[in-house]
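Presented as C-alpha cells, the chain that follows is alone, the form predicted on its own.
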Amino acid sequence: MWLIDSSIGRKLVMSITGTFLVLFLLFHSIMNLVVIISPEGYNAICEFLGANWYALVATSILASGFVIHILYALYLTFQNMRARGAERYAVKNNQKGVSWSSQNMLVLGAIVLGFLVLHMYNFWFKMQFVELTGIHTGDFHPADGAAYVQQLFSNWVYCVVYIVWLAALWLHLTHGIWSALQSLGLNNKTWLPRVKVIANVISTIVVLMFMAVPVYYLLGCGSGC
C-alpha cells in the first residue's frame, strides 16, 4: 500500500494527522489562556461547546486524526524495528546535524500522550461527559469550569508535572510542526530555515499560553496576586 510501503507516503499520513494535534492544542490552549483573563469568560465558553453537536462532531474529527496518528505512529515504529532486526541493539553514535528530538519523537510522544489521557479524564470527562449524561463525577458544578481549573492548579504536583509534559510537548512539536511543514513541500534552501522559525513559534506561543495557567495559579493569583 503506498501510504505504507511509500516513505513519502508514510510522511505524508503523519503530516496530516499530525495537524490535527496541533490545531487541538492550539485551539485547547487559547480556551485554557482565558481562565486566568475572565473566569466568567471560560465558563460562557465551556457553556457553549458543553453539549451541543457541533462542539462534539469537532472534537469527535479532532480526536480521530489525533488517534490515527498514534496509531500509525506506533505500527512505523515497529515495522522500522522489525526491518532493523538485530542492529537496533547496536550502540551508534548520534548522527551529526540530527536533533534529539528527532530521534526520541517515540517517547516525547508518549509523554505528551500520557498527560493528554490525564488531561482529558480531568477536562472533558468530568466537565463535557457529565453535560452529555447527567451522571456527576465530582464535587463541582461543570457549568463552573473556572473554579474546578483553580481547584486543579492548587495542587502544585499536578501543577509541577504539567509543567514537564509542556517540555517534552515543545520538544515534540519542534519536530513535528518543521517535519510536517517539510513533507508537504517546503523544503527548499529558501524555505527550510523559515519552516524552522515557524515551527519554533508556533511551538512556543502552544506552551506559553498552556503554562500561563499552573504558573498562575502557583504564584498565588488566583486569590489576588
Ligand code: HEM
Given for the second form:
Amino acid sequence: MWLIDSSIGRKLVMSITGTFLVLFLLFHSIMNLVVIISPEGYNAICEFLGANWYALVATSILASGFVIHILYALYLTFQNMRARGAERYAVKNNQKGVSWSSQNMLVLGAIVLGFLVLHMYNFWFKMQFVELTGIHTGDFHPADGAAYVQQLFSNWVYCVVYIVWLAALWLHLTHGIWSALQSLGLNNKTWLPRVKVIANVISTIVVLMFMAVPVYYLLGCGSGC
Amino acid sequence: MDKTINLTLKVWRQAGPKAKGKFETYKIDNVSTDSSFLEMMDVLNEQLVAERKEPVAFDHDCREGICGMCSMYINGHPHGPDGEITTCQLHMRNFNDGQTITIEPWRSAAFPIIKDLMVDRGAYDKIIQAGGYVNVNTGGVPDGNAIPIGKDIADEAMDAASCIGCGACAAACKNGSAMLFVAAKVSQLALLPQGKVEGAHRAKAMVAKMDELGFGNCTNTGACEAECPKNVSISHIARLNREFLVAKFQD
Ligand code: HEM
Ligand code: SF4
Ligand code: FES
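What would the structure be for the form predicted together with the ligand, rather than the form predicted on its own?
Starting with the chain above, the whole complex follows.
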C-alpha cells in the first residue's frame, strides 16, 4: 500500500488528516465564540451536538482523524530518527529560514495531545459521555455547555493552562498549514512566501478565537459585565 | 603580504566503516587567508605526514564547485559557514585567528562513513540510476529555431539542473531526507518536453529507490535549501510531490 510504504504517500496522509483537523478547529473556534455572545445560543449548539447519531458519527470521524494523524506522526518521526543515523553532529548550527516549530512538530503535537486529554475530561466526559452512558459526572445538565465553560474558566489556573496549550497549537499550525500544502504539491516559487503568510494568518485567527473565551472569563466578564 | 591565521582543528577520525571514530585536535599555524579550505587541509596532511602520522582522508575532485565531492560538515554547516558555495570554494578569510574549527563527515544513515571525513554517497547514484535520465530516441533532427518551451520554464529547469549531487541536503536535514536532491533531478527533466514523456515513471521509480535506501520523510523544514551550495529551491519539492501523487492517482 503506497500510503504506508512510500514517504510521499505517508506525507499525503499526514497532510490530509492535518488539514481535516485544521478545518475542525476552525469550526470549533467559531462555535466557541457563541458562548461570549449568547450562552443560550451556545447551549442550543451543545444540545444539537449531544448524543445524536449525526454528532456521534462526526465525533468518531474526528477521533479517527486524530488517531491516524498521531500514529503516522509517531511512525514518521521514528523513521526519520533512524534515517539520521546513530552518530549525531557534535556542532549543530541553525540555518537561517528554518523555523523552530518545523523541527519540533512531534514535541508540539505531544503538548497539544496532552492538553487534549485534559480538555476531553473537562468537557466531553461531562457532556456527550453523560448523554451516552447516563452516568452523571458533572455538576450541571450535560447540554449546559455555557455553565461548564464558566465553571472551568472561573479558575485562573485553567485559563493559563489553556492559553499555554493554544500557544503550542499556534506553533504547530504556523508550520503545519503551509507544510500540508507543500506536501500536497500545491506550492511553487511564487506561492512559497504566500502560503507561509496564509498559514500564519489562519493559525493566528484560529488561536485568537479560541483564546477569546478564557481571556473573557479571566477578565471577569463572564459573570455579568 | 598575505594575512595569516593560526587555527585549532577538531577533525573526526575513523579508521574504517565499522571502526569507532573520535575527534582529534590539531594545531595549524600560518594559514594564509587567501587559501581555500581544502588547501588548508592539504597543509594539515603534509604536517601529519612529516610527523609520521596518518593523513586525514577526505573527498575532493574538481576543486571548483562542480563535482560535488568535497563533503565536509564545518562548524555545524555542510560546506561551511559561507552560503551558496561548496567546501572547495570556501576561503580561509571566513575564519578568525585563534578560532577552533570542528570538521565532521556527512552523518546520515544512507551515507555510511568510509574513512575519516569520506562518506559513501553512492545512494544518490543509485537514485539517478532508478530513473534520473531520458531514454534516447534517435530520429530526425529537430528544427534549431523552434522554441518548444518558454524562457521562464527553461530557467526553472536550469535552476534545478544546477544540483551537483553533493549530498549536503540530506546531511543538513534533521530527517536525513534526500527530497531536495530527488526533487531537483525530477524537476530538471519534468519541466522539459523531452523529460515529460517519462515523467510519471521517473517520479515513482526515483522516490521508491530513495525510500528503499533508507532516507527519511521530508517535513519541510527547509534546512536543505539553506545549506544547498547551488541554492536549489524547496519549491521543486512541491513539484516532486505533485508529480508523484498525480502518477499514483493515475494508476
Ligand atoms: C488539533 C490538532 C492538530 C492539528 C490541527 C494538526 C495539524 C497538522 C498539520 C496541518 C500538519 C502538516 C502536515 C504535513 O506536513 O503534511 C501536521 C504535522 C504534524 N503533526 Fe499535527 N496536528 C494536530 C495534532 C497533532 C498531534 C496530537 C500530534 C502528535 C502527537 C501531531 C504531530 C504532528 C507531527 C509529528 C507532524 C509533522 C509530520 C510531518 O511533517 O511529516 N499533531 N499537523
Ligand atoms: S540539491 Fe543542493 S545540497 Fe542537495 S545534492 Fe543537489 S546541490 Fe547538493
Ligand atoms: S571538489 Fe568538486 S565541488 Fe568541491
